[in-house]
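One chain comes next, on its own, written as structure tokens: the form predicted on its own.
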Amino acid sequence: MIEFSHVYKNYDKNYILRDLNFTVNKGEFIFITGPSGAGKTTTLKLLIAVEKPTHGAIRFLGTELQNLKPRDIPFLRRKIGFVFQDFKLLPNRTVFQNVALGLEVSGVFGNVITKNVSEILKSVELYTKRDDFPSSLSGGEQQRVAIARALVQNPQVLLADEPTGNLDENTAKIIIDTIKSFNNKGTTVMLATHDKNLISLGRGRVIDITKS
């Protein structure tokens, strides 16, 4: 499903990634690990074509991502949901409106939005807070809104960048359990983290990008 083949990435002649090689099969739960600065976030950004590799090949569902034309990138991103460490929720939009944003950008409107957003909010147990604003939510609730927003378009892959970095242990377990529930339904998950305790909770395959 996903393949990194001899991938290098540098910034100003400073290599962040060197000869990165790994594959991910459909339905897997993958932890991308490595020390701070090892390139975990860069690895995820390469998959959504925010960045391009300096050398090497990245394949997603048979498509060579380094060769994508700009007009094709939005279609790629409809297949991939992304959860940011700092949530990136819009403060002036309600929970419902934040989750609906991706659908609106994709040209979905009306009853379809209402149905899809309502269903995903029920899945993350936040339907009763659909009219609340992010500032009234706990950190764990905000992260679950971010997960719902990433999953509302039913992507084939969910990427999560340190999704529990600012959360306490109990809340982190809730977030991992939420992500795991979608993985159990068939969503492929790639989660970047340096937290060994988190890895033990998720029980997925570990790819250390400093050793791949």
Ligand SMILES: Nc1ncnc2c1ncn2[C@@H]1O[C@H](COP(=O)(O)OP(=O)(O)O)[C@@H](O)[C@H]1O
Contents of the next structure:
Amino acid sequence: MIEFSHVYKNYDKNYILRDLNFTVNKGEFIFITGPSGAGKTTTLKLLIAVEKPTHGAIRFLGTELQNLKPRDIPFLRRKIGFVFQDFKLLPNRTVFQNVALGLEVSGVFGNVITKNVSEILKSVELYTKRDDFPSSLSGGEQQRVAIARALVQNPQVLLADEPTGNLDENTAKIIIDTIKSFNNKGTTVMLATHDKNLISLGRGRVIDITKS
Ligand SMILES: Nc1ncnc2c1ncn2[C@@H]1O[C@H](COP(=O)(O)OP(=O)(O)O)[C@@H](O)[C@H]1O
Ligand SMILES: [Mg+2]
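Given the form predicted on its own above, I would also like to look at the protein as it appears in the form predicted together with the named molecule.
Starting with the chain above, the whole complex follows.
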């Protein structure tokens, strides 16, 4: 499903990724790991075409991302859900409205939005908080809203960049379990973290970008 083949990425003369090679199969749960500054976020940015590789090939669902035209980027991003460390929820929109936003942008309206958003909020156990604003939620709840927002369009892949970075250990476990439950239903997951504890909680395949 995803293949990095001899990928190099530099900013100016500074090589961040050197000859990175890995493949991810459909349905896998992958940890992208390596110390801070190793290039984990850069690796995820290459997959959503925020960055282009300096050399090498990146294949995603049969498309060569290094050859992608700008007009094709929105189609790529619809197939990918993305969760950040710092949630990035809109403060003046409710839980429901935050999750619905991505669907509205994609041209989905009315009953379909209500149905899909309600279903995903139930699956992250936040349906009863659908009319609350993000500031009234705990950090773990806010991150579950961000996960629901990323997954409401039923993407084939979920990318999560240090999704538990600001959370305590118990809350981190809940977030990992939430992501894992979607993985069990078929969503391929790539989760970037430098946290070895988290990796032991998740039981996924580990790709260390400093060694691959
Ligand atoms: N847009 C950029 N311009 C220049 N350097 C960058 C840019 N983005 C990241 N870097 C550098 O690339 C290195 C890897 O960054 P990053 O991928 O964020 O690492 P990680 O997520 O593993 O901590 C860091 O040294 C960072 O400073
Ligand atoms: Mg990072």
